[in-house]
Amino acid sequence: MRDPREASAIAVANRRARAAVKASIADGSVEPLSVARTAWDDETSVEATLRMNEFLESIRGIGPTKVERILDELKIHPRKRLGFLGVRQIETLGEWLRQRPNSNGSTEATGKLIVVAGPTAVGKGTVVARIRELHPEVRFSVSATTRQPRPGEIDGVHYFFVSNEEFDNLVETNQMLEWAVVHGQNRYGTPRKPIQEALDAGESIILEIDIQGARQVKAAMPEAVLVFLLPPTWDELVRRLTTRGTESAEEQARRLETAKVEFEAQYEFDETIVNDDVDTAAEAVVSLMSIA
């Protein structure tokens, strides 16, 4: 059994800890989303523990009542844990503390990050090139992985290139918005650091992965844009797939097999763009960043 005395002592750490994330959100030294950004990237911090009345009331100008108001539109129980929201509580509330003005007087940071994904074939690739080219402005996510770099291939521009350690560490420390092994040899995986600095400076972000991957970012980060990539048909996706000669009879039997369950993924993102003509699509996924 603890100590009663370092029970307390614990307690009374954790409650001046408390103290100081709410001092610091009061005088405007650290904005509330990024305190809240914390809260759900680690439950184990102090910003986690937060009770949701507590953490409102600490933002100048919102008393007891104007709290009671906010939480019963966003409905999140005053005594909720803000590290303990569910998936629906965080994205109402990440758009709540995005809306409203922050210490400048603007409002909070309102990047997003835009995740493309899309059964086999259907042309991803193809257009995030497109909107590297009409779009150079764009940002995009840089993966992470343990393989060795290929001729031509720049740290930090096509990957960054880690060792099984560095990755192992990322993943171990919550810096991994998702990852996976490919082929059963290396493994690939989307930091969180890059792309949390990019929507904290308000910039949006495109992240192009497979629905597995999609699947672990939307887990991850529920204010993630979830963006489906359709054929115009399926027998036009099966054109393209035995057209290119990039793989065997046998491969391409797998995953026409694979984009057939693939396709039920769509009902799990936010948005779907049909993908028959590559500039069109490729400025309704660039659209998607502007959008309020």
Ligand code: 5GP
Contents of the next structure:
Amino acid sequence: MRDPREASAIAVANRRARAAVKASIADGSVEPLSVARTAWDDETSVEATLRMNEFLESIRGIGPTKVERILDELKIHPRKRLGFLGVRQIETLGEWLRQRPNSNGSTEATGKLIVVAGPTAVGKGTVVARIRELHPEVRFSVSATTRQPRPGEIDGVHYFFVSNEEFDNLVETNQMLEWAVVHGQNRYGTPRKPIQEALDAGESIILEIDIQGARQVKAAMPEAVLVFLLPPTWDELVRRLTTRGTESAEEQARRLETAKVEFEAQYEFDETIVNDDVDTAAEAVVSLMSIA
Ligand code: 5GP
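Other form of same protein, the form predicted together with ligand 5GP, not the form predicted on its own:
Once more the chain from above appears, this time first in line as the rest of the complex follows.
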């Protein structure tokens, strides 16, 4: 059994450590969002042991009445510890913290999550490659996939190439913001952590994923901007699909059917950009981030 004097010394040290964190939030030397992130990343940290009411009350301008209202809105119990919230609670609290003005008086939520999707053969890959060339400062999400690397593709740059077991594990441990089986074959998914880190740092990030994935991102993060790339005309899409010469007539017909269904999804998106000219389409995507 632990010596009672030792136990009480530990308790005092913990209380002091918590008080120090609260003091740094109160004097503005550390942002509440970064305290929360430490708590969520490491449940053995001091930050993780802060109760929700004491965490929020240490933010300047927030008193007990406000705390009660905020926690009620966020559906979090005041005595709950910051490091032990549910997934949904982390999402809502994270969003709330990002939306509030930081110690400099500006909103932390300057970064945007841009999701680029579109029907087969619309030229998504080309537009995204052009953005990389024109704007090397733009951040891109690197997806995980179970498909084999193609020649020239680098692990960690183009994709994280993982086994089926590794993919299962990423999904089970809730590390994926979204994932889907694409073209009925391989699984593809967006790792959650880099997205969260970019947004917390106030930076925008682009995801180039399929339509099913785009829907999932919107459901999890309604503030995401969904961009649908369109071909100049429907006939042009048919032409692009049928003149590649790489697919059999049967495969072409199947892809056209898929494209028709995918085409309809444009009405669920926030923005549509016509891929008439690659440079113009690339700049149109970048302008949504207001960084050009
Ligand atoms: P490819 O195998 O040609 O690199 O990509 C095939 C498809 O997978 C593309 O339509 C691409 O948009 C989609 N994709 C790539 N990464 C992701 C992802 O993380 N999530 C989802 N849902 N789709 C993805």
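Since the structure is predicted, the reported quantities are computational estimates derived from the model, not experimental observations. Positions refer to the first chain, counted from 1. Just so we're on the same page, rigid core means the largest C-alpha set that superposes within 1.5 Å between forms.
Please check if residue 228 moves between these two forms, taking a CA shift of 2 Å or more relative to the superposed core as movement.
The answer is no, as the C-alpha of residue 228 shifts between these two forms by less than 2 Å after core alignment.
Using a rigid core alignment, state whether the CA of residue 51 is displaced by 2 Å or more between these two forms.
Comparing forms between these two forms, the residue 51 CA shifts at least 2 Å.
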